[in-house]
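In structure tokens, one chain follows: the form predicted on its own.
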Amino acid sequence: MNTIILSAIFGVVMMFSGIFIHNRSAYKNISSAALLLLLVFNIFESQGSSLFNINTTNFLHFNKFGLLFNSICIFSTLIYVMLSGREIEKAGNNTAEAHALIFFVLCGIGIVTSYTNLLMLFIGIEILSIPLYILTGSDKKNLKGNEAALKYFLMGSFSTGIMLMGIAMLYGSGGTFMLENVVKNGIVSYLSALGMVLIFIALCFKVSAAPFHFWTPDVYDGAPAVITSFMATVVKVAGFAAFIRLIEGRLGSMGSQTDRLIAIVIILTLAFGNLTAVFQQSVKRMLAYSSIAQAGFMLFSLFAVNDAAKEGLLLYAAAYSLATIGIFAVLAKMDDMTLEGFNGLSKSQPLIAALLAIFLLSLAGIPLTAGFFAKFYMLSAVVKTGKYLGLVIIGVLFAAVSAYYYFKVIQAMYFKDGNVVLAPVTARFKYLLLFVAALIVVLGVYPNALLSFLYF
């Protein structure tokens, strides 16, 4: 509760605060220090302390998973402002209002982490995406911005409309939103089984899971890199929170035909990502369909949805929010997105070359970096269940063939010439860039310093 009502208090404050102060480099430290507040409280009541005691008459449940996702990405969002602050400031006119949004994404994470009501999962997804239409036109002079947000907005509203259709037919075959009792005595009606596939599908176009991916690269690359960083990491890896509250709760009822349907999805979405992904020439698109191939890795948490799935898509929502969030805020400061703009950058900026191959071998799930682990357990999530083992080769396989397309902006920027053409990098950007590369490095070689967060 207190990131929900805290993150909520802070969006206002942040939306005021725009009346009353001018110097726009300054809204950056109030994100900032209100994010670390953030954090501190989501971390208090995890352990049993919390601000605010509400009835929420079982529409709200906070668990330990729920609340350490939500520090995940709380410290992600923190990490983003802090490298990303003054491109925030150029995405357009109104930085302060763009601030109080990415809270109110925060709220609406807040909720879809915590839901048992399928009111509240409508409400927690709504909160979370109205804000994303709005920051994705956020500059205004930029046409491909403007179509970017318009398409968004109106694929988001279909799939708004069909979240509804769904849980319209829940409620008409089991009288109750409450997800643990819209399938009555065990029993899947025809109605109740649409209804839930229809909520299936409304999340699968959030998480950009195929095939339902379309919107995926024109959104990501129409809009400001800086605006995209956040979309493609914070608020993708928040879907798969809702996701799994949803198949922990009904979806899992149906049995052997859901374990189908993920199946097929996950082999969809893995084949559109990846094989897309080899073909681009733009780096920032490139890593919208490299999203879209992060995501079917995410999505074999929703296909075993045991205690190493939870680990894993703990352990997978930090490495790739981390990494991908490093790698858009070098991004946002280059000229030229495309493989040919890479070209030579270790030896203008070694640093931060280095830096992005790390990033990158963990997209990538190098050994020695957090990607590695995070893939390990979504992979032995799987065998555990002792199903649909294929899944796994076919996992492996695929993330052999993301290596190929991470591994050509590693060769751009070691084994060819050119002139990278990089906005000034401050002293305070690169320390924070090694200190995010420290962590997946940290992950990388011991994962449960995050994951004993669960159990204790």
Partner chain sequence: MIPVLLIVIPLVTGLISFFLKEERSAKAFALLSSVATLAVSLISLFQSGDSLSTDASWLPMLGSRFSVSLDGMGKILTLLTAVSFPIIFAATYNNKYKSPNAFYGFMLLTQAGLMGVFCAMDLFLFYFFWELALIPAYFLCSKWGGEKRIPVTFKFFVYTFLGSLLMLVGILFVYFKTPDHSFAISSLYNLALTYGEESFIFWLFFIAFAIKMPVFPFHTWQPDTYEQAPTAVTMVLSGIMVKMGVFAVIRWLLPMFPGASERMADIVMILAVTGMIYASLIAIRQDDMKRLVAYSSIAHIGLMAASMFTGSASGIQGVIFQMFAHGINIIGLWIVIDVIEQQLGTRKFSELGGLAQKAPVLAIMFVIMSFANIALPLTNSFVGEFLMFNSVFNYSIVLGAVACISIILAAVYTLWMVQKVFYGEVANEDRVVLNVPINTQLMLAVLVAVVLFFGIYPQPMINLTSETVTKIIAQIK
Second form
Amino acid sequence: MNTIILSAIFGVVMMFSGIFIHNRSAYKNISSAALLLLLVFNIFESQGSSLFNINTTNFLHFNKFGLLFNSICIFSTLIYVMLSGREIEKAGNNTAEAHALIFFVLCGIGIVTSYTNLLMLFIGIEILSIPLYILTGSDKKNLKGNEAALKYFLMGSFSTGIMLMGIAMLYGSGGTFMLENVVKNGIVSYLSALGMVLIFIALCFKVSAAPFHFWTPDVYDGAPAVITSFMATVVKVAGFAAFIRLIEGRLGSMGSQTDRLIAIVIILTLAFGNLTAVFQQSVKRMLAYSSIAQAGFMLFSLFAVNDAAKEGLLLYAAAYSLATIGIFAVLAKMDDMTLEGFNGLSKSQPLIAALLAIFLLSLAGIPLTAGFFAKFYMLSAVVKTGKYLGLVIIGVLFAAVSAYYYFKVIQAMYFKDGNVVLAPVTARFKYLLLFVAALIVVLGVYPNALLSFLYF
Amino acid sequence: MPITYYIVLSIVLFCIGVVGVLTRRNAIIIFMCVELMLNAVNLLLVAFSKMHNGVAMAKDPASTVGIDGQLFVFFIMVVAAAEVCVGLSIIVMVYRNTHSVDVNFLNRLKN
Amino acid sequence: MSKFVYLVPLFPLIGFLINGLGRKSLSKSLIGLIGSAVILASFAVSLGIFFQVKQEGFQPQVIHLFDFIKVQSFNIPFAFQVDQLSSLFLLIITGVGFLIHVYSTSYMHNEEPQHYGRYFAYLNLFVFSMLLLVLGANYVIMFIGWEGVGLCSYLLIGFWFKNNNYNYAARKAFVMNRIGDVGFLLAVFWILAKLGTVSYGDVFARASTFSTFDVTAITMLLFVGAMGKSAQIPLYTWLPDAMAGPTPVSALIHAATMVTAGIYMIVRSNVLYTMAPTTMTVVAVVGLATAFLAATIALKQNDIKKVLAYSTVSQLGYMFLGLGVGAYTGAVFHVMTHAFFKALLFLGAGSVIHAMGNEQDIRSMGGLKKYMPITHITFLLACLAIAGIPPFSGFFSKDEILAAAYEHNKVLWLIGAITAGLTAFYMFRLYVMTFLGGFRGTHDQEHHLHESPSAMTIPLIILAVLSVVGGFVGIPEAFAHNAHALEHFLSPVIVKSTETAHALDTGTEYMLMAISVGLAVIAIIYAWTRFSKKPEIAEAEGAGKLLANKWYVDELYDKVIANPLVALGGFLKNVIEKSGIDGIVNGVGRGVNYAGRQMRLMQSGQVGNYILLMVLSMVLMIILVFYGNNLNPVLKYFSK
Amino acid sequence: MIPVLLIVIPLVTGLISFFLKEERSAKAFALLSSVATLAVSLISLFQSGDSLSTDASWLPMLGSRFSVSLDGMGKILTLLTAVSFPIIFAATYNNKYKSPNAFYGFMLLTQAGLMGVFCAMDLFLFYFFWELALIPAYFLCSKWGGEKRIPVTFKFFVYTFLGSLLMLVGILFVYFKTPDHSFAISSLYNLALTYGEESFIFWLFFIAFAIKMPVFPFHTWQPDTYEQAPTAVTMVLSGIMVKMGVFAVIRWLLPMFPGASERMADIVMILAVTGMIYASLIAIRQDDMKRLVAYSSIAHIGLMAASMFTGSASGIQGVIFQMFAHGINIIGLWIVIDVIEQQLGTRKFSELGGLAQKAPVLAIMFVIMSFANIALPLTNSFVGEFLMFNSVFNYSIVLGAVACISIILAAVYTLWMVQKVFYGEVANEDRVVLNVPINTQLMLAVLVAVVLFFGIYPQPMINLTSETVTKIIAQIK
Amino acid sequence: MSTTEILFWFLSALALVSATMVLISKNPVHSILWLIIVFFAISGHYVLLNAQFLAIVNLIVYAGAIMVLFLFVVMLMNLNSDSEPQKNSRFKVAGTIAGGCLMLIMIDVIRDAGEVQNAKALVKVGNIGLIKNLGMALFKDYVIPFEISSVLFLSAMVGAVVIGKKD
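Mind sharing the form predicted together with the partner chain? What's above is the form predicted on its own.
Whole complex next, starting from this chain.
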């Protein structure tokens, strides 16, 4: 409950700081401090001491997994704000409000990682989404941003409609919105099954799984890079947290039908994301497609709802978020976001190039980076189920394809010559980036550093 | 009333909304069709709520089973209101910049 | 003495190392001295061993040096075997080898010091390998020497490496040898597979466990090895080309020693061969065919060394004929005498070439008799020996083989005898064209004609003596009381080689001798009269042209084997590899790219399209879930 | 402790190397580090027992441990790695690289990865090092390679990466089949798989290893990569890295799936033997020294692949021996090629000739290495190839006989190269100046000494590995 | 046919017809007006189902507030039937077919659902829809979502300000 309440409060604080403080660079610091506080309290809660003693039975249940997930999201956001704070200022005139919206999103994340009631899922997802619609369009003069916001909004609300239809059907079948009681006494019917499928589809939309991913490239491409960074990482993995709770609670009982459904979605997502990313010239858009591809991998955790899947999802969330935030932090400082724009970066900015290389390697799932263990856990979760080994093989085939486009960036940075125009970077930025890379490497060698939190 | 009537009615309304989203180009109309979909859901929820209530009332006349369905509808309305607020402001913003709300003109971002 | 047998190959090895490493710092005379001295030392040890072996009741000894390859399933020791056969070969190799080394010190004197050193290093290495070949106590050690001599042959043929034709010849020699080596190797594997050992003692003791198929296959494969090394059909074409090397090398390697390795190997394996009559027949036929074919080619060659080379091939064929008809001793005998007279012929030819300033075409020679008396006399003796004129050595050895062939099959004998006549003819054609008549070379050459220095002539003289008297170690019973000393000597290592030669009665034997000698004499007289008056200097025509061009066998090989292989390589490289395999690999990459490009188009940027696709996917998904399993009620999956 | 040192020394020094500024210090540092590793490796030859293995907790949740150990085969391959690097560094000491610190850093990291692969006794750890060896190699090739290096090495990378990912799936699968959910080699040797599972998983592993080796038809990355990579890296790739695949088959594939290995042996061997002949025939038509040696390497590896699957002691013994021998030989060849390329700027036969007159020592060394390459007796490869051909022949006479054709073809193309490059008249007389640096000569001499020593007296190495072979054979049976 | 049934069919028909009219009206203003009629019809259904609170809220929030907002925006933009170029008919047909398929499939699936086969929605009886009961539940059991939705409104408010504010 700490996260939900405090992030809402901090959101309000940020709103008001926008009124009282006019030094725009201060927002970043306030926001960072608040996030740090949030992180601390969230960790406290995961150790069993909550500030607020509120009876949330029937609506929310805070478990280790959800809270650890919150921690990862908050931590990623903290890194994100510290790395990209200045870019948020540039993305629009309402910096304080943007920070406030980020806090509201975190509030939504707190809900969707802990809901036990479909109502909370619905509200959580909406709290998550509505600020994003706004953030996407926060650079009002940018026509691409406008377009992205409108597309996102229209398609998002459409998917909300679908989800609500699903929830209604589940309710009709079970007479309750409680996750565990959705099925009354184990009697299930076409009605609840249809409802489940509809909710599944809506959540696929939220996590940009194919074939419901179409909004993703356009929105990620159109939104200011700094916002894309947040959307594509923290928010997306939160969607998975919501998803896995749902599947865990309900969809798993549908047996082979579900397996087949998820398998198809996984394959389509991997195929769309990876294949389309191959051809992109803009790194930003490539990352948008790659985020779809990465979602495909995270979907593995839904296929195999077991411990390995949950551990893997945590690790994936951390690895993927940190790496992508790191890349976007640099990308946002570049004039030319195409591949050519990266040519020769290793000459002018050797450290940043090296760190970017680590991030990209992590995304590609190369060992010694956290990305490897993330993928490893995902694959192992599926193999553990003993079903659909072919799915795993398809997964690794596409992982190889993914190396193709990630390495294109590395090639551009290291093996090609060119003049990179990079906005000036501070030493602090570099150190922070270095810290993130170090985290990725540490998790890549010793993932237990993160996962052991799940068990004590 | 048999619940199936309501279900069918809702689904038909819902799908009319879907068709509207698919066939219209005006962002506002599309949004309205989304609202229509939400209303179809609301109707369905209320009907289900009454259905469950009816079953429970047979045993306990004072039962409040099914009330959560109606509360859910309430929350949907709440969310819808918030969504409309944001949505319309986005549409207005787009209109300000492009003087059009035709979604077909929104194709700067593609491929 | 036989304990010290390891010294025999060790001395040449030391010589190789000293000459090889010190070729830049040592003086030429020192190099020559070391090169020859090490062989002499080996010869001395070999002599000691020979006398020890010669004593009655000597049992073959295996001297185990160290384990070469020892894995669970088998053990191949590095061991030497001292017995009658190997000790005899030791003598031939080190003896003839020493003479040729001495000869070389003078013959190669014009080389730069480092090449001079290189030459002697190679030569020492060759002797080392050859000794390894004959000393090895198992097939693998023999194979080591076997390939080692091939290597040295390669190095020495290509000694003047600036000339690409020589390099080509060297490569050809090595590759053809390798083809044979593969056969040898396969035979070794076969033996190893069946018996788990390759040591002669064990193999021969357990040879009876082989099935007929096994033994035939093994002996055939071994014979393939012999074909390569001893230049038999179809692998003989490298030997004439190998004349690109310095002449002493031709004498040592391509006449006296290496090429006889095949004979040695078959004699060594006589136990196996005797068990495989099919192979024996093949050996005899191939040997005889080679003998005849090479003899015909030699008729029309004009290069002094080429004639000798084809003669060598022909004589080797003879030896195989002897092996094929079971006259193992005869073959060994011929190896020995051939080593003497053929080395002598080559050295003589070298002497001539030396004097002629590297001119090898006999059409430009003639009348050298008066300029080079010693060379002339020794060459003539050698020609008589090879032509089979009694009492020169060649007569006895050749006679023994022919007698065995007659016993075996009269057709074989007939062709063999005709070949002997041909031999006599082309040898005397060579002799006459070279030494008799008037000089046909340039004035400049004539001016420089001179007898060779003593370092060259002394080996000639020694070899001439051996060529003359060498035949008496195997003199047949028809002539002497203490006959067949060689056969007696070799009897412990050769099974039932006696019957054939002995079964002939003396009368028949005399008759056969008479016929072959008669043929030879006729041929000699014909050649003498024909060429001393009117030397053959025109280009050959008709059938002669066919012979002069060696039956076009080289061209045939190029067309049938070499060119198709090269073309196949090109096809694989340019088509299969590039378009096929790599094409598939790259095609996958291109396919991914193409798919990416096509899928990208789905991202049209139109919200309507997106939602339409989403709705369609929804419909498909619902259909999949609810009607996917042949419209089975989905409830089945729901009941927990 | 020793295996840990073998891994850690290059790893740490490799990382440090990135921070060295001067070219000279980077070179000297790398050389020093590799010599230290060599010393440790030499010590390992005389050790037995506890000092050869280390077992520490690493990923308890996964059941993977940091378990490294050296057996006979491990000793030989770590020795090969340890010997090769100082030789490579010393022989190419005069080469200039841009950003040398990174170059040497990556080289040392590669070494660490290789060492890890050869020491790992935990399948997951093995996979980890397997990839660790690949990534720096990719950077080395891409950054310091020839003109077409970027696409070529990228193909190499994606190809091998794909293979290792497939292996990862296999690893996961067998992991869940172990009774105690562990990656330890002892558990994996006791897998109880069904017929179908075994056959299927076998291929997942085999393809990964086959790509690495490479076995026909997975080889097409190799000639291009060898051609484009800087020669020092090519030495590592061809000398050691391809042995990873062979090693892995012996260490993991055969013992884990004995049944499938036996069933698939026919297919694998036919592929391997086809590849031998195929690569040899292509080698005949090459005009580039590097490509020729690359194809020759494919042919040699094909033989190893074939004889591994015979399941006979002599075959496996031969393979282990040949891994070392081939590594030494091919590094020798590359060193000479590197000298020629560095000084004359070409590797094309058509532009070379007569170098024996210019650099007799180089010629001699090259000729010896070439003859070692075609397995002439008394060179080290003869022993290995003898054992391997023998085992293939024992397995199938036809396959053995066909495989033996490659002996002839090897002579054809190797001698062709020797003749074209070193013999004949000097091409472009005026511009040919060949100065073979003394360090290169020295290193070549060392290699030649090794070649001859093990050619004449191979028994020590055979003894070293016989225990490993016995164990593996026992496991297969 | 009882009055209830007549009302039901009437309201249903009204809702469907009006909904269709929303789609096919060229003029956005007309669409909005038709939509309001749909909302009225749905509110009628609520009344029929004795969900009086929702009926009122629906009218106030949807028909009253939201639709007026829409109307206001449309008026503001001065959109009329001419300003919307029609989608090409092929696309329309495709959209209609897709939506129709969705409808058919969903109805077909639901038709077989066991628990709704014979179930009835109580009409005119039951008091859960009364404001008193709902209020009790809302502020007792549902206080958490109720409070949390305030965050939603906050963010919507912030959003409206951010987006709508003139820079």
